[in-house]
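Shown next as structure tokens: one chain only, the form predicted alone.
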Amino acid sequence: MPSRQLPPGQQLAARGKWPVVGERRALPVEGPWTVEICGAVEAARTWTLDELQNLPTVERVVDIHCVTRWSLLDVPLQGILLQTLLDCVRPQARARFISFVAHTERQHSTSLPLDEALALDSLVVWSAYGKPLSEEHGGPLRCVVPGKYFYKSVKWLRRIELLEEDRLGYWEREAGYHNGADPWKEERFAASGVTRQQMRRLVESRDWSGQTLLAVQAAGWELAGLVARNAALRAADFRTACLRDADFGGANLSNGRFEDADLRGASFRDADIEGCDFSGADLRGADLRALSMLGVTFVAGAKQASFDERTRFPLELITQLADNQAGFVRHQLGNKEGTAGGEG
């Protein structure tokens, strides 16, 4: 597909895949899947999935974005119109924004302004590709929401509530992720509220262990032998920084920056740096067993990461890679078939 059609900073995931990111299953029902439609209608509802199935349901070929940085183009849908739902239930006139909530451990739920909602045409779907959905993808039942990153499409889906003031999903309120989550302004996170003499304490301390700095402006900064283990450290600019011998264990990395950054010696063991772009990035004897490489880049146009002998990238991470960095990243290693230095 024509790079074109793709929104800022997003790339093809790797062919044949349809990554799973976050959680992996719901929690056990007893009985039949249903969904309820609550809060601000004249007439609440539950549908079980066969009642559902059996209302006028529509086919939608949709592109999925996901704020990890990675995308699928012409997905094809099968469910039902949000908008024939709300039908159902009638929305009072004080219903301004809705909520979609997940069966899970952690009650995963987004919310939109239900204008929006309406406007984008969002979905109740069970079927993907021809086939019902499966359990990772969200299966029995998700919401689709088309023209937004896929955080605000919620896997299985229990409930849709109509209520008169927004209230901040999962991802947006525990992780700052943006709440207008749109992919082609770059809606990915929300700014950082740390302040410029927090931020001074931190960078002559070289000591970030466990702090949270969401969206960080670092880029070009002195940072050699950074400590940063467990760090939540989202959408952090740290392109052309000095970072060398710097510890990222076990930190959260998503949708990083690090072009052109010194990472000789760095450590991103157990770290989380899906959507990290490390173009041009010096990773010679980095350690790069993370816990995901969806949607990383490490080569765009003429910007090529450096890796040597020394390096660390387990071969089931390579597989992660979109076509294009996978085959890059092999050649740079100079093992079509394994990884340089292993997993020892």
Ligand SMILES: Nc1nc2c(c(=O)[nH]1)N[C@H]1C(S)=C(S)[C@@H](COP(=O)(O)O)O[C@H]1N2
Contents of the next structure:
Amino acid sequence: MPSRQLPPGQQLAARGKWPVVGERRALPVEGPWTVEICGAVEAARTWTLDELQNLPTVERVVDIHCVTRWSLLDVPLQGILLQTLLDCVRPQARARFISFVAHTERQHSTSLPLDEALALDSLVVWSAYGKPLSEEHGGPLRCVVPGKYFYKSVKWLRRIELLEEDRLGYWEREAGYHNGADPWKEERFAASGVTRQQMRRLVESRDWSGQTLLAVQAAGWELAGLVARNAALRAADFRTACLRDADFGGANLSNGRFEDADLRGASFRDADIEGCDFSGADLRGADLRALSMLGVTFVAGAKQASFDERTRFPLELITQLADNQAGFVRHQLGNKEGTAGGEG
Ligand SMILES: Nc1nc2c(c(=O)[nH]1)N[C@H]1C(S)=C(S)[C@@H](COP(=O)(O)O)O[C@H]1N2
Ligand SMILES: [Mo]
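Write the structure block of the form predicted together with the ligand for the protein whose form predicted alone appears above.
Starting with the chain above, the whole complex follows.
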């Protein structure tokens, strides 16, 4: 068991598995990997990976907390402190924010107040668990900002910019991720952008297909037969709602709250349900052939999701669940062997 506590709402990732989240690869580079520091600094400069590795390196053991609710404790890393690099370029007095930019198609980035990034002992890292970082985890070079949700840790780090004004990162801008990102305060998502009037209209129409509705507050609502195909519904609150036969096919429901919801006959086919909480939900006859099950909860204390022989559950996704969740699901499906869960 871990010696330290997990932040609220987090669970340990399945043993020995480090999930891959977001982009999976960098753009190709010619020659050696480089990283550049520019912007509000006295002496901008670029290092090759080799040159970096000849600066004073550090080894750190850090905890990783993804906003989709999985955590890894005690990850041994090797790299260099951000402070060491900044000492070389000397930030100007007007530099108040720092932006980390990836070498990827969408120029992925994230940002932090400069003083926070330094106070947290941010690292630029090339090795984890004693091995060079794999490409999917950001190799050859990524950022690790301990003490923030992992979306503040850019993979394939290519450029560090010192800024006077903040520049929102990719997830913060496109997905409404909270710019604070403190896992101990559960700063997961910025507030909902949906007005009450909009919500009333949505409830009447029952058709949310293709819409982007961040952090919808629909706890306790009567939404049977809702059609929300391919909708972007991150961080929705559907606790105790009636969602019988709802169609969430292809929707993005990451971090959704479905505790005690009535989801009989609902479809999550090809939906993104990472970080969803289904504890106490009625999943009889539901279709859970989702894209991924990372960080999904089906049981919390006495609150258990109910399955029946018509519940469709892809067996190959069970291995993505935390150990206790996987155990619970196996038990549920095992009780109905031969009838449910034959999607493996
Ligand atoms: N370049 C880049 N960096 C990124 C992301 C991304 O999509 N692109 N996703 C972030 C998110 S949300 C998380 S949780 C971690 C995932 O890192 P991992 O795949 O090594 O677990 O990377 C972060 N850094
Ligand atoms: Mo994440």
